[in-house]
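Encoded as structure tokens, the following chain is the form predicted alone, with no partner shown.
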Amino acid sequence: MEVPFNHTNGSCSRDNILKAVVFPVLYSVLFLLGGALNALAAWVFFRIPSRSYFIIYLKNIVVADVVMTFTFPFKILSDSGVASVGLRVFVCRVSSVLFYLTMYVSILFFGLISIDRCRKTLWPFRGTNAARLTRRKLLSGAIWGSLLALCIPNVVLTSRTPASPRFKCSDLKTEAGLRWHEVVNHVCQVIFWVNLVAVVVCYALITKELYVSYSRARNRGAGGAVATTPGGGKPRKRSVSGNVFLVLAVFFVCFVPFHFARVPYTMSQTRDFLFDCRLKLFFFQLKEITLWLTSLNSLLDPLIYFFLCQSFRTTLFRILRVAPGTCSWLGLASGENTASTPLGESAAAGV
């Protein structure tokens, strides 16, 4: 819920070059690059069977990114001031709701991916089966259904007719809509913070396990002993790569800054007496900057698909008719093996 700015001071108006020029240009770049990469990713994943939790979660993130990317043109037109009143109303009622819906869908699946990677690190030989895959698909559907149920009232209750061309989205909400919007904000904060804790804990455990595994391998090498697996064979070689922390990096770059900036921004909008106009403007601009970082997620996610999912690379190379060893200089395996390993679908992609 927002409190109107004092427009008597022109320097405090939200309509400045940052909002009207800089961000439309930045979102245009995201739309062009992110749209192309996510269209390619969706095309590739359409050809990959859902044989692991990891693939299921990545497919859901692809869908979320595609939907988010389609909201960018509406925001570009609205922020740049060239949109009609009707289009700006559509942005408030539908486009913005879809944007935040896909943001929290991605956050939830990032949390699930972190849990899955942690599970694969701590229990690397635990397999999966059709029943478990079905449960993960049902979980994915439940996530989408729950967030849609949470967001639909925001669409329905944003039903007022704008009183003037200079309106904010909160001006279109009914009293019930404002109250529901506040409830949704609290729920979304819980979703973020729970997943932040899950991501941090999982990667702390992953880091610990990688260190222990590395120490054991080094000690065995120094002692000349050769360990064997329970079946009597040689253990699979595990090499540590910085790629394993790509999920963590994308999560912190894209989602953490926005949610830290959102706290003072929300306070500046709901506790009018504590903030002057300039401070409100500062927090608004900080929120918009970190919101763009959140949107950057749609451009960075394809890196996760490429570096951590061997099935994605193999299928992509096959579609593009690229030689399998083309990316060997990146330390990525490019064979047909898609067996799950701790952090990716191949030893080179994970550990």
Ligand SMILES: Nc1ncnc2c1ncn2[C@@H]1O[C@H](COP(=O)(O)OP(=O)(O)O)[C@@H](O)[C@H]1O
Given for the second form:
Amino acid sequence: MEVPFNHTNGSCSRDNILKAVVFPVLYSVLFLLGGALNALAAWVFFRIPSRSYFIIYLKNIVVADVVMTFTFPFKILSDSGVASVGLRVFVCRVSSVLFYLTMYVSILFFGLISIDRCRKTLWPFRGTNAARLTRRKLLSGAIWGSLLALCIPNVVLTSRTPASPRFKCSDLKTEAGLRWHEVVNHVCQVIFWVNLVAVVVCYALITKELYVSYSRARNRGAGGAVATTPGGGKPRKRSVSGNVFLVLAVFFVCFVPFHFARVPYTMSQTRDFLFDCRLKLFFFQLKEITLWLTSLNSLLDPLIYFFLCQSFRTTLFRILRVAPGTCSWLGLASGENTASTPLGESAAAGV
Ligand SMILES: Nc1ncnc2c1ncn2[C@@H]1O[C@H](COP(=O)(O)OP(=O)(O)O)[C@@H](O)[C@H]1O
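The form predicted together with the named molecule is what I need now, so please give it after the form predicted alone.
Starting with the chain above, the whole complex follows.
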């Protein structure tokens, strides 16, 4: 009798060309490009003092991206089928968990960056001080610590030995491990949706403020939005551009699709009796495609540093011995003393 679509007859097997060839190639590209860009970004940030919330948050994202990039080779070896059983178990127990940890660290810092950009837009001249910066550093440590605490049981409870060489990560989980995996995914969904709301609300407020600023500037016949200093001093021109929406675009492209795909996939892992194997395979592939988009974030983040962080650009140009005005054709402010937009970080604006 023919067995319809089981894991061994091939029709429902995860080990198809998508998993064994396409994704390993795509992840290799991310590893090479993202690895190089993030190593450079880490090198640049290493030389920038943490003098604003924005820089503290970006530094956390660069650390998360570097760690995430290190997990790619393990996934490539595991998916392409050249890894030993031991290495594939390591992927399920450790490197995938690290991958998810860094993904949610990035999501949380994206939320904080949006709040910070919003604060800078609405109250451009509100400064900061050493105590507030220290609080942001403690908050960063708390975010890493609590996410790590949430994820560690996923390592510990992935303790079963594989019954066959064709195992899935969920096969290695104890009963409690499967439950915890489900809980973590619920908590992570909440983290994601709360941050999505924060990002959308903040960028709606930023858009409104930009619109008001532009109208004011047009009425005065100026070429850009104008911000006056609190003491009524010389008005400072904001070089506002679409760059500020990069954070929003990256957040939507990289994280939204995965969080839609993750819900049915987690159900198919923890309540697999509800799904036939074709549907399970479909949800798995949808999860893998959207997971690659989340990984793409590690490659796109360096664009955010470049376009939105003036200290990053200035330091990068100095390291590469490139003239500061090189990218002025991109509408980017250059030099330490340019009073640039509070939407992007500027040394002169004191962010
Ligand atoms: N949001 C998350 N946070 C932390 N760990 C996670 C998260 N989602 C999944 N994991 C862990 O990562 C490993 C791989 O999970 P998953 O991607 O669901 O499996 P598979 O690779 O079989 O599709 C498992 O140990 C799982 O518990």
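The term rigid core refers to the maximal set of C-alpha atoms that superpose within 1.5 Å between the two forms. Numbering follows the first chain given and starts at 1. Being a predicted model, the structure only gives us computed values, none of them experimental.
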Task: Cα displacement of Val263 between these two forms reaching 2 Å, rigid core superposed - done: yes
